[in-house]
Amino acid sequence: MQSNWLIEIMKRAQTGPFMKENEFDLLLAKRIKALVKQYGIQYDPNNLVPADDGLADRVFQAALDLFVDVGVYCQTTERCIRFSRDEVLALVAQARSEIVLGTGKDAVVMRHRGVEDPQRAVMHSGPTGTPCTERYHPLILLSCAQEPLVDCLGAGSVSTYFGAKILPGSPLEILGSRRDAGVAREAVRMAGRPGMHINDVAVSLTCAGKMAALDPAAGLRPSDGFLVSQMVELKTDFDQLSRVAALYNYGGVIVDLMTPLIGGVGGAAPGTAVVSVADHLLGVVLYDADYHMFSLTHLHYVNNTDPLGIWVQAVVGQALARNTPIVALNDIYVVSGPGTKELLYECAVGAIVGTVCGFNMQGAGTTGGFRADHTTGLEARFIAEVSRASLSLSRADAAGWAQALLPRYQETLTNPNRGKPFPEVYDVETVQPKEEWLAMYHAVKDELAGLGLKFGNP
């Protein structure tokens, strides 16, 4: 980012065109619809992973047009922050293509990945969007941090502090944020990986709460990541921009979090793909993000492993991989829960498609986030193994895998199998998966191997 660029952003946030939020939403929806038509972007339910470079490039160009035309809505000032095409392209060209995460022997370099890239995806883990209780949160984090193929740990979220509900902006948010940062730090230490990168403390919903987690000794270090969020779609506020300012001073890793909705302002899959790429541009231009966390979610199912979600992930990944240098991370959101084969099938599809189409790995967000403590380290292990086994696959191969695995869980999208909570699938004394859950994992892995997925890639 240019020196003191935040000063310029603040000026534009206070002098840009005034607009009510609902007017911005209507303008955005109208422009997305027109651009989808102009660029001929079409969803094909029979090919969920298009091997079409032209399509990927058209999606990027449509997203660039969208971002330049409508800008970013600042909810604090009710004004649009606008940028020229030359400004956007220059900042995207300057974006970091790799970032060192963590310290010492536990440090990893997460890089921009290309389409069908043989370079392995860096694996993030933790209770992604899945709430945890105070009792089991430390064990859930340890179950992830101890997995050898997991590179980074997401600290997750606990909604209470000594049983009291945490309210945003309250003293309990500060206390809860510091506690969760300390729990994550202890988890990586207990796993023998004290320098592992921790990505965020999710309980905090304000800048003050996020900053409370900053503590090189017992909390989050400059080598760790903090989420700077977008409000759907293409919106920010002063609280989010204040996080960027604070992290510049601290030296922390800036993580751009976006949650585009299939069925939201972008409409169906083509429009959602366009606005999703535009969201990544926001993360570059406004937040100077070190890496970008793509948390695509279906408005009704609250997942991204349905056919529409698979297609959007595939197209967005390719558009970013071919047209930007940025480091992208794909959240795998699923409707199923631990102790079910459906969860593993959903994770497999997300891992294969994301890996082949240029993403690094984050996951899994289990049960659509509806069931507390329904998340474990075993599905993280499985995602990492499937991702590595996918490094030799083509987009056509990935499309075949999506079509083969989708029938194994598609009926449960409307009637999900939420599975079992952590203590029912893990031994809470040894923090190891119980035999039933482990046997299910081996059975699905063997099934995929029998279908031709080659496990064991380095």
Given for the second form:
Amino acid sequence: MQSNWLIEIMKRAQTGPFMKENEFDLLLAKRIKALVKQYGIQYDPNNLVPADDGLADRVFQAALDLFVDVGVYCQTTERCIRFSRDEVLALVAQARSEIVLGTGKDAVVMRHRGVEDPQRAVMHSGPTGTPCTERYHPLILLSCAQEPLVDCLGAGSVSTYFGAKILPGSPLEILGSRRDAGVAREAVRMAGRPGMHINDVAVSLTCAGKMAALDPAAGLRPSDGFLVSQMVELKTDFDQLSRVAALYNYGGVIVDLMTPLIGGVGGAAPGTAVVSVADHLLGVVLYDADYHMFSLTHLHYVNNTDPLGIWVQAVVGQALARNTPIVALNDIYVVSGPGTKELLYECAVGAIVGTVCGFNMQGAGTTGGFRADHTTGLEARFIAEVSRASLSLSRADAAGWAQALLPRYQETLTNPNRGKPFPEVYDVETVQPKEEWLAMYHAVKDELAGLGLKFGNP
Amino acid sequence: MTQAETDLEAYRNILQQAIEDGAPAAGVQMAQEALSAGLSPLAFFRGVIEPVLTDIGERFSRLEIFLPELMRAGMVVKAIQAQVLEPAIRAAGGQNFSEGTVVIGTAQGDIHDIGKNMVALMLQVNGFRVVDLGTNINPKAFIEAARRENADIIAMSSLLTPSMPYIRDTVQLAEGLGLRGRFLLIAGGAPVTRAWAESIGLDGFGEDAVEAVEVCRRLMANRRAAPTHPSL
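What would the structure be for the form predicted in complex with the partner chain, rather than the form predicted alone?
Now the full complex is given, and it begins with the chain already shown.
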């Protein structure tokens, strides 16, 4: 992105057509419905990973139409920021297809992945999406950073500072943000991987809080990144755009975070897929993102491993892989918690489908974010292993795996098994999984191997 | 089926079609005809709007329908409320809202308004003065509006679980500002449970629009009997 593009975005944010937010939502819903019909996009519950290039391309074209027609809603100015088709296509064509994350021997190159791509997915982990307590946050981060197959770490979120609740925009947000950045930096150092990319400090909800974490000595470096969020769907504000501005000058990695809702403004799975791809276009055009974190979220369950979610991930991944050069990252979000087989089955589905359909990996966001400290490094290890084992799979294979694994957890979506918190499944002295959790991991891994998944791919 | 029941069913069918078509004008016309035919605003609400919205809410909870359908329902019902029911209530002398003032909104992070609209309308037809703040309302905005409107009750709605912490934050902000004695705080919505409401210190919880009215009436009766909030 040229530096004056942000000036142009600001200009449009202040001169675009006025619209009330609910009017924008209604317009968006109406347009999505029409585009789904126009492009003949249909959900098939019997094939959750369609091997249909035409479908993927139609989803992309519908998303492009949507983005050009509706634009982006700026909540600060209550105006629509709009772009021409040529502008969007030019910016998509210029988008990065790879990015170096981290420094030194710990650096990894995260690339655009294709459909059924044999190159391995880069693995992000950390308690992103699962809140932590001050007591166990450092250990949880270490449990993730020390996993050999984990490439990048998210610092996650702690809601207190020495026991006091952190209010956004308050001094405690600044202190909490600096503390969590420091804790993450220390975690990667203790794991013997001081150059590992840290992808965010999630405690801070304001730009000021995010900026407080930037500290080459004890916090986030230019080789690390911040999430610049979209508000559902296709919305931004000046606070988010300010993060882009700050990261430009700091040289930090811009991570486009979107959380499209399954069953939200997009409606059913086809519309959700269309708006999800349009969300990625927002990340390219407005945020000039280095990579894009796709955190699809079910409206009721707060996960993305239900049948609709699996289908949307499969189609969105393929649409992006085939029609853009961008670096996409799929955030596996599950309802189950550590110490349960259901968590591992949910993670396996997300890893297989995401890997085959062109995503890099992030996970796992556990318990739908409802239970503090219910997250560990072991499920990250499992996701990375399953992802690598999936590199030789076709879309048809992935569809078969989804159908095979869904019955193992689907009934728990409405009544989830939230599992156990970190100290009950990990030894807090050695920071290693306890026997029960490790045995469960081995049992599920053996089960998947028995079903034909070939672990041990390089 | 009596003639009155047949009429109500016909009205419900028209409302359902208006919602499906996203056609507020059709809903408004039907409501005008219903009230002209002798239905009171309360009877219209209970016999037409509430059952239709309840059905939509239940289908949404099973994900048989999705958010756009809810948004269209909110749009149509809001038009009926503003163009037909509120003028009728005012014409009948209902402008003397004697039950109390309720500031209502959907909590931050959530843009759903069907449940909130139902509660707002139900409160209104039951004699409360209702100030509807809309959706995605942050804790500070709730408190500021309650101060500005000299409200008795702050009613918060949530359909998305991630918005629930902002309900808790509103309670804590009211406490922090020393305003718990001034405003009563209640909440409702699909993910909100009675136990959770009690755990965060809310004054009341409504399972549905009917219970929300009962809770508000009870809280107001308690307030009139003992003006000082029990927590103070």
